[in-house]
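Taking the form predicted on its own, here's one chain by itself in structure tokens.
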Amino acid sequence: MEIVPSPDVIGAEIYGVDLAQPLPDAEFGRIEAAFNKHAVLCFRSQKVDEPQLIAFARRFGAVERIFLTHYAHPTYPEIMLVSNIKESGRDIGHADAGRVWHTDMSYTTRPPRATMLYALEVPAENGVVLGDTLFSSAADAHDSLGQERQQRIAKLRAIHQVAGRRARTGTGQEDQALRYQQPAVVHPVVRTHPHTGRKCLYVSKGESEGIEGMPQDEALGLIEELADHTVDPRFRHIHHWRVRDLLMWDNCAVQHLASHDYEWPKHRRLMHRITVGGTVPV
């Protein structure tokens, strides 16, 4: 097995591993250590079926089922379809995923440790692959703040609500009723990584609606400031997709953004997404 770090502050590719086969504990241990260190891992040219994908994910923790059940795989509800493909005029999967910077499911009490995305169809035009995914290090963003700034935000707690962004932007109307069933939760603005101990900024303009004990205008201003700082280009890594990529990322350590530079029916995109349960943010 070879682990090749990216030139960026996060990200690595792993070669010499067949995820369709059971991994010895020592080999998995190296992968898990690399995940904690690099936050975004890519395994190229993997040929895994649904049970094999689920089995690999379970090595990292309990696999969670999604609340957007109409996008679930018809046989394996642990897997969500992420796709712009339409059948009978309806999306077969979640086509509106990731249009703004965010961390997955911050609106839940125990946000997922990891998200995995397995590429079955990747859009391209004239030989150019479309649909890049961008990542930014919330840990490096926090470390770059001055000590005084770090102390000022250390004890703040932000309110997260999944329906907030889509209510403001008007997107995702089909899913809105399901989203409003998810109650708001409160998490630290600065989250301690459960495996590395690093401090990570944990707010986004997508789901963070306020800060406890702070006037709304002031809170939204601070959220915007910290969210913009988190995704500063110096903290970023870009993933250029290939068919059969298995990509995974750490939802405490990074935020991500999907490039929607493709369109149906000219371009097709189909991916299997699976999430691994995490811990209560502290």
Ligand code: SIN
Second form
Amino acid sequence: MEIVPSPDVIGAEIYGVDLAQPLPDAEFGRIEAAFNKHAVLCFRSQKVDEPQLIAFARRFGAVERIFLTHYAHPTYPEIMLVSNIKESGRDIGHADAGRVWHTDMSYTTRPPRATMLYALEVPAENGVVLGDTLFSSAADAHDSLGQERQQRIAKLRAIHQVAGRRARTGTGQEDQALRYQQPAVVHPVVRTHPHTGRKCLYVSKGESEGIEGMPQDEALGLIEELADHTVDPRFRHIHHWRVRDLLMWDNCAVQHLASHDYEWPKHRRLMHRITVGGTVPV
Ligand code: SIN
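Please give the corresponding structure for the form predicted in complex with succinic acid (SIN), as opposed to the form predicted on its own shown earlier.
Below is the whole assembly, all chains and molecules, this chain first.
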């Protein structure tokens, strides 16, 4: 197995491993260590069916239930379809996923440790691949703040609510109804990574709606400032997709954004998505 770090502050590609086969513990240990270190891992040219994808995800922890249930895979409800493909006029999967910088499901009490996307169809035009996914290191963003700033935000707690500002980017009626069933939750503005101990900024403009005990204007200003800082280009890594890439990311260590630079019916994009359970942010 070969682990090739990207030139960015996060991201690595792993070669010489077949995720369709059960992984010996030692090999999995190296993958998990690489995941904690690089936060975004890409395994190229994988041929994994649904049970194999679920089995690989389970090595990292319990596989989660999908909350946007109408986008679930018809046979494997652990898998959500992320896709712009329409059948009989309806989206077969979540077509709007990731339109704003965010970290997955920060609006839940126990957000997922990891998200995996497996690429079945990737859009392209004139040989140029479309639909990149962008990542940014929340740990490096925190480290780069001055000590005084770090101390000022260290004890703050932010309110996360999916039915808030991010919901305005969703289009489907069903999405909106399910989003409004999620109550607001409160998480530290600075999270300690459960595996590396690194401090990570944990607010996004999409889902953080306020800061406990802070006037709303001031809170939104601070959220905007920290969220913009988190996704500063110097902390970023861009994934250019190829069919059969299996990409996974760490929802404490990074935020991500999907570039929706493709359109139906000219382009088709289809991904299988699965999430692995995480810990309560502290
Ligand atoms: C997501 O935000 O989970 C989707 C990312 C992507 O489709 O590129």
